[in-house]
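Just one chain follows, in the form predicted on its own, and it is written as structure tokens.
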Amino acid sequence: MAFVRICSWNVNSVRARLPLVERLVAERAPDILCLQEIKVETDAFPRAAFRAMGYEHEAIFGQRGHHGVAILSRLALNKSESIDWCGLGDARHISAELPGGIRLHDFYVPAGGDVPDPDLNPRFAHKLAFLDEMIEWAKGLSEPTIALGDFNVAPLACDVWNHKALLSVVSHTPVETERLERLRAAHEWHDAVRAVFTAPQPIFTWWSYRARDWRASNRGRRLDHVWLSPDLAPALVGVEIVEEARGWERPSDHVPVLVDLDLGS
């Protein structure tokens, strides 16, 4: 296992976006697809379509509604498992071991609703509790690890279209960004995207459906992340944000994040 291309993408329904996944695979050829918000139960996941694209290995934790995560791979996957964050039974995490003993974790962190007050908004309280549990989890990691997915937090001022305007908007409030930084520091994670597109360069991975012309207004946020444990940081050779996918027919509101790693022989 030398060069490996990994894609993280909140597809906002894998069945609705299957033609777009097929297009991405044809144009970018990722070795591993990590999907979030698949919106389908595990048994109903369209496995045959992914096998036809060459993804023979899978780790899927599906759920009806706005949940569900999946790892589809051309490389062998071992020891797949999920953690029941906050004990709610939500399908928000799946992990698997890649060749070479690298652990890959695919996350769909709760969005948190609209009101950034945990006392008034149970969804926001859930999000903060989820991040708190991730912080404790990260402290105990000892193996080479990749953590990626829709973290639903835009941490830096240049990760949103207007820092001041969004300080009171869920996904960029100080209580969320401070927690995400604590999570990053808990394992000294290497933020792959910002290692290539350094701050203060604006980089977004999500644009609301509410915008009539998302490209013209460009009111985006960087909610999707790929983090590498310190021992994997030297393996990073490239990153691509597939911004054009936001303009494809019937798109997700998130776009794919591609990370290229040279993991040696």
Contents of the next structure:
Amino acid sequence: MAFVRICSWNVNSVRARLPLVERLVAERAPDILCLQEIKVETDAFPRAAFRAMGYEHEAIFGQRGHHGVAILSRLALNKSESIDWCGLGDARHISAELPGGIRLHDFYVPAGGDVPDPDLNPRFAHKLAFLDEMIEWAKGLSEPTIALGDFNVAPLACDVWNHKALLSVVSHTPVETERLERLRAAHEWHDAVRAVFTAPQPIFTWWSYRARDWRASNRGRRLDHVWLSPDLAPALVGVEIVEEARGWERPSDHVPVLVDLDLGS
DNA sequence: ATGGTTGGGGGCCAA
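Coords for the form predicted together with the DNA, given the form predicted on its own:
Once more the chain from above appears, this time first in line as the rest of the complex follows.
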């Protein structure tokens, strides 16, 4: 095993973003790609393109039009499975076991709509219920675990461009950030990105498509996360937020998050 | 306070 580079990336359609995934692979060579919002049915996933890039192992859970997650790997993947959060059948989670018995969980947490009130907005209620289910699930975990993906929550004040303004904006409201912290604490996960880019340094992984100039206004949020269970925390070697990918042609609104681990022999 | 853009799938919805 030794060194393993893992990438988490909400690609906002894997078919639309294939050239950018190929560029990332050429330039950064991750061993494992964890994608979210692939927006394609499992059977229509462009497997051949990933095999051509050297990813021979796959765990894919797609869905027509919406959501969808996939793990593509140069290392063997075993016992892949998905949990049906909130019983809706949504393709928002896939997990697989890596060599060495590490379980890797790839999440696409609901965005939650616009209105931050669960009584008025069913999407926000769904997001909170989804996080509540994750908290209960995490309490029962024991194995070495990596949880990553688009959590759609920016937990810290320095994870958004304007903390006070975003306290009432879905993704940074107290009910969400408190839940995310309870989830993290439930398995004592280590936030790999914040272990390297420590607070209060602002770090973002998402910039809206709607900005005239995303780089100039820099109104970003850190919605994408990579968490390591305590036994894996010492394996952390490095992190890169591939911010430049937001400026590539026809970009996703999220950028890749790379985490390097030294898993020893 | 509002609108701004993108992708999928078909003639708007979700993000």
